[in-house]
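Read the single chain below, which is given as structure tokens and is the form predicted alone.
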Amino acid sequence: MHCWSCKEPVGGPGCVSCGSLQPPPPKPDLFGILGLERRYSLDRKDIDKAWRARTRGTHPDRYAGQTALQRRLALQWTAHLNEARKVLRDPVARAWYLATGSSRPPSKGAPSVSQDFLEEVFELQMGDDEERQRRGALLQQALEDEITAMFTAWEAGEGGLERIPERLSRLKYATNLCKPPE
């Protein structure tokens, strides 16, 4: 990629040669724009540190006295960097993103779960609130552990992510079971 202003090669948000802020990619990889490795097991502190480092050079306040184009590019970078931080800090959104390229399940055609699982959830919903919350918390923990194990295997090159969306759909049901009654 080359700088739009001086035509020198660039590898990040700003041109080293002329200092011009570059346009962000139209649909950036959320890991890439923060300079993070594509993996599930990320520490929140590392995400925040990467976000601060990238934001430091692209923040709109740094471009307040610049051209309208530079200010607009700074706003675009800020929006992309904030979205990346928001998604990657949330383990569920990060899992969806890694598995599907989107940070949330589709509004239509979400991954289906088995009829047996749905019946189990229904039975828990119809039961005692305390028991529902207790068993929901156990189910939630088991699913979180399973998802983490699947990502650990994937990161080691020993598995795929095909089953992750279905497990995340189950996790949503389990999380809802843990909520106190209204």
The other form holds:
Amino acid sequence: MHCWSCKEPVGGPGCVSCGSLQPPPPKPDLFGILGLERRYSLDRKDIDKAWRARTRGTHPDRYAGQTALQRRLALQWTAHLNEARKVLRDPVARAWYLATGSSRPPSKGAPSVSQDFLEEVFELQMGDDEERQRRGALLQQALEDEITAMFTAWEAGEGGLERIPERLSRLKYATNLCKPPE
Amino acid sequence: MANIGIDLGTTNSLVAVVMGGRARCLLDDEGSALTPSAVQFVEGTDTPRIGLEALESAAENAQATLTSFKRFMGRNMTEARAVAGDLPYQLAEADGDKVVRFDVGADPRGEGRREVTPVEASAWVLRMLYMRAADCLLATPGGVVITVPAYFDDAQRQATRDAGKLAGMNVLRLLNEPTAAAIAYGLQEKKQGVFAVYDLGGGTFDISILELTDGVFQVLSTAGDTRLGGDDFDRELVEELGLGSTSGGDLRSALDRAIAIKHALTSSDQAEGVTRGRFEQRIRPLVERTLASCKQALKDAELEVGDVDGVVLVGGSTRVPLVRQMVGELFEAEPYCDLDPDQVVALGAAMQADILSGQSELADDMLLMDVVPLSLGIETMGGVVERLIWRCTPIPCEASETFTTHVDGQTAVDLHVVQGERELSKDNRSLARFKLKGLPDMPAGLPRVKVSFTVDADGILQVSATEQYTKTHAEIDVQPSYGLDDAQVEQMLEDAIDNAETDVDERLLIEARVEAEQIVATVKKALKNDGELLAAGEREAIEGVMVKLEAAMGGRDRKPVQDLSKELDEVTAPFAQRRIERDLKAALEGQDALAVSKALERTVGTSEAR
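Moving from the form predicted alone to the form predicted together with its partner chain:
Starting with the chain above, the whole complex follows.
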């Protein structure tokens, strides 16, 4: 990549040689744009720290007196940074993003969960509210632990992410079970 | 060119600037920082009375005097009619979906009525403050930061920005009022912490939770009540006085009495037979309503009371002791109230304006990040809202969502952009409707229409829609919902620029005339008293220039006035020198100390009169 303005090579949002902001990539990697390693086990504090450091350099307020193009690019970069922070701060969205490249479950063709699991959920839904919430919370905790374990193995180079979308789909059912009655 | 900050308030407006590293509010000729947000239209002339001048004669010109018009910013006629019941002025005749217009009397340019929008009224107030800044700074201000309530939606922000444009300003940034207050208190120097900003003005209440980390300010949440403020305290007092059923002028004087009592009760326990206890009993439910909003804001920010490190008080109504006490108790913290609560927002705006100039020392340390005040979405089937951007998302931000058609062969999609937290489109605020045309003739569900929202650092939304297969594209800056189309804004801008030039010219002409008058008076007096000091032909030469100058002073062109003033000054210079020498000599000869100092005074006097 070369700076559009002075043609020197660039790596980040701004050109080191002439200070011009570069156009952001259309679909930036959410970890990369924040300068974070691509992993599941991330501390919110570290995400925020990276976000603040990057945003300092790209926020439109820094370009208040400059050209419309610079201000536009500043807006785009900062919007991307804000989006990256939002997704990565949320463990479920972060898990979806790592496993599928999208921070939300796919609207069509979502991974189907097993018939047994669905029947269990259905039974709980029909039953007593207190019992439903109690069992839901247990289920949720177990799934979260399982997902974390899968990611830990992946980060250690000992496994893939194939089974994660299905677990995330189950987690969504479990989370719904925990909701208090309306 | 110094940047300035303007607090465009519902009741009062202020302008401030950073000078010598310190923010200060600029005062009017009366020494007041507060300019009433009031505009009065005078029959037979284009130029209205603004501020105190407008208020002073408001009683006899009620219909022509606009106040509290900030409430109508970005609103349409239907919305305005719902709240206009107790207005002393009138709404114009117009369709419900049109921008709010006030009928302020006969049109000086023609037969019809003169109608004024809240944007225009705001522009007049902004222009006055801008001129004050120009006078104080002896230069045209650079850019302007204007503050808006944190809960202002897109249309209201857009309207505020338009008012700035209309006033001929370069609007650098719209800044949330609570954030401005936090900057004014220099909270960024604390590096870390969570702060609540409690802003109780005359007619509005606003609470914001801000988080500060390493000099980055972030608004975590905002809540408030647009119909709650110190004016409600006044009404409670009017009730207490047994004057609740008065109206018109009597109500005005009852309210004035109530305000005096309210002010007295901040420092004494009793005023006009009303005890502080009784007053507090009356207003307690109102203050409790503000506390409920505070709790909501904390909840939105996912915080507990114990997480809040400090609470900043803004707005004149926070001078009421009960407010301070109850707010302090809720947040378990001593409130910040060292700065004048009326000035805090303007001071912060000036500091932010200074930061945006890039010249400030603070610029490297501080960054401000606001959030979207209300969720933004698109109406889908059945009138349900699909949200693209949730409230309290940091701005700037972008989001997109793909929609499709519901009918076979549908070639256009109507898009309805809404803002608010309600599930159904009709319960939210409608921001804009636009149409994406020219879709390919496809079965229902096949076209893929990608709608993208972009919110800039001012919180203003831009929407675009693209059909993914054919790349059919439509884009709008969201603004037409409050009824001003681009052509109208253009026309208003043109008018404003014309008028702005006339305004400035007028002032410079007056200044030149005043200066010329002083010179002519000095010269005439000298010719009369010291005629014997004139050289041959000198009187004729001086009088010749003076006659020409006096003729020019009667005209509308300031250039000859300035040129001839200078010429008169030059032609009288040797004469003036002789007079000074003579007086000094006489005084020194007589060793008369008083006469010497008088002679010297006259030299000073002449130079001042130049």
